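In the block that follows, a single chain appears as structure tokens, in the form predicted on its own.
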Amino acid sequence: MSTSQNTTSPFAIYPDLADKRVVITGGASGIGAAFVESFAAQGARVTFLDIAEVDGMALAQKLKSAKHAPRFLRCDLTDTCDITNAFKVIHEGAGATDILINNAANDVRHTLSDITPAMWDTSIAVNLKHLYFCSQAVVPAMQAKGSGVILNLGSISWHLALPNLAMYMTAKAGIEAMSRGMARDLGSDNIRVNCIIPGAIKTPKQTLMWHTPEQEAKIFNGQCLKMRVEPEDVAAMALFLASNSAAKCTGREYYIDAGYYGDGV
């Protein structure tokens, strides 16, 4: 791993990521956008999927001068037919996926009594189900070439038993089990599967929704390091785990949370 930096990214440069074909779900904003920017800065060939068409097109325009301009595809990740069609387009245009980052999620607050069967199905679709079927879409080509990386985004929330998130935390806990199962099943094909667990990340969405100064102070009180974790910090972890520097890392959870042992926010 080189410790030098390029002119557009604060990250270490991983030469083996250049020209790799990377697919990122939920890439139009927040942590996903940081993934898109960081992998594009490494010279990777990035395609990102999101339902947020305006944000997705704006990000693609912003990064059009990258070595390989990232490609945005609108995709409703709650619809398995849409997922199938999106990956058909990706593989016809760019070839087999080398790295899949399953990032998309929606952490809407809720109480137990709020939830209807339809809301449950939608939440599981956006927070868990699509990770499985996006992985299913890329694995055959990874198996054929004998390598690949899948990174699934978990959450600190269920480890802390945060309030008003039971449905979301159910999905996020399932992601860790799914990642371990996939790592076991795909290891003989040299496909690595890991789970990244972000802490309280300062994204624009979270700032608008619930990160008031008082809540930020409570988060700091629960963290070992008294600083906000940014989307770029999560992206730095993803770059390492996707690179050959992490060639022996699979089936594990990697926290990027400033040592968050808080009691809820």
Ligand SMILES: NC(=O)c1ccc[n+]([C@@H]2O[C@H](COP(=O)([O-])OP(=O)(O)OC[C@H]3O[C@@H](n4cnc5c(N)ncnc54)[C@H](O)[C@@H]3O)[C@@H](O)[C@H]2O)c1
Given for the second form:
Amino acid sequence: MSTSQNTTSPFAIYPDLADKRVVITGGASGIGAAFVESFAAQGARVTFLDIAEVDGMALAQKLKSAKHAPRFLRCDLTDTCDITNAFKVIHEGAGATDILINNAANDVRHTLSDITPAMWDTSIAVNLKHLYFCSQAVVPAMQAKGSGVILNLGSISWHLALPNLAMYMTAKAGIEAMSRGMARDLGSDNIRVNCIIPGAIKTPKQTLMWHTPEQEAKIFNGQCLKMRVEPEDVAAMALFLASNSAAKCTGREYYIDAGYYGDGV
Ligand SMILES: NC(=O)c1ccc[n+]([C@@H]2O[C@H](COP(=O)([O-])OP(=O)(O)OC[C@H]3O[C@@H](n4cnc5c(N)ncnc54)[C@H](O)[C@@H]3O)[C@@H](O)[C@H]2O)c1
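Okay, that one was the form predicted on its own. Can I see the form predicted together with this ligand too?
Now the complete complex, all chains and molecules, led by this one.
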């Protein structure tokens, strides 16, 4: 690892990430957009998948002068055919994906009685199922190459038993188990699988939904460190875990939450 001397990038530079093939789901906004920016700043070859076309194209345009301009592909990750097609495009004429970041999710608030069987399926599709099938799409080429990294985004929410999120939290808890299972199954192929667990991150969507100054004061009250955790902080963790500096890290959960043991917000 070295630090960037002459660029405007706020990120440490990991030389081994340059030219790596990185796929990021849900990369058009929020934490995913910080992943796209931070890996592009390493000189990695980034492809990001998202359903939000306007945001995705705007981000690709913003970063077009990166060493490798990130590529945006529209993909509805709740549709496994869309996933298959997207990875067909990604792998066409290219080598193995080196790093997959399974980031997309949708943390819709609900009460227990709101949920219908159809909504259950939708929530699992957007918060859990695609992580499995995106991983399945990249693993054979990683195995053939003898290396790879998969990072899955969990959530602090279920560790804190937050209210009105039982469906989302069910999926997020499953992601931790899935990560450990895959880490065990893929370790002998030198494929590392870890889970990043963000705390309360102030993204544009969270700000619109509920992240008011009053809520932030409550969050700070529950955090050991009284400071806001930003998407870039989560990206810094992802860069480390994706790099060779984390070569011995697999099958674990890495929190980036300012020590958030709070009693619910
Ligand atoms: N923001 C937080 O405080 C926080 C806390 C804990 C965990 N997380 C986790 O971090 C990750 C990123 O969170 P965020 O706050 O940036 O989320 P976000 O809602 O701001 O962004 C999610 C992205 O996923 C995309 N997406 C949603 N459904 C999709 C679909 N069907 N197909 C393709 N793309 C789709 C959205 O368009 C969006 O660009 C998520 O896994 C989330 O659960 C976030």
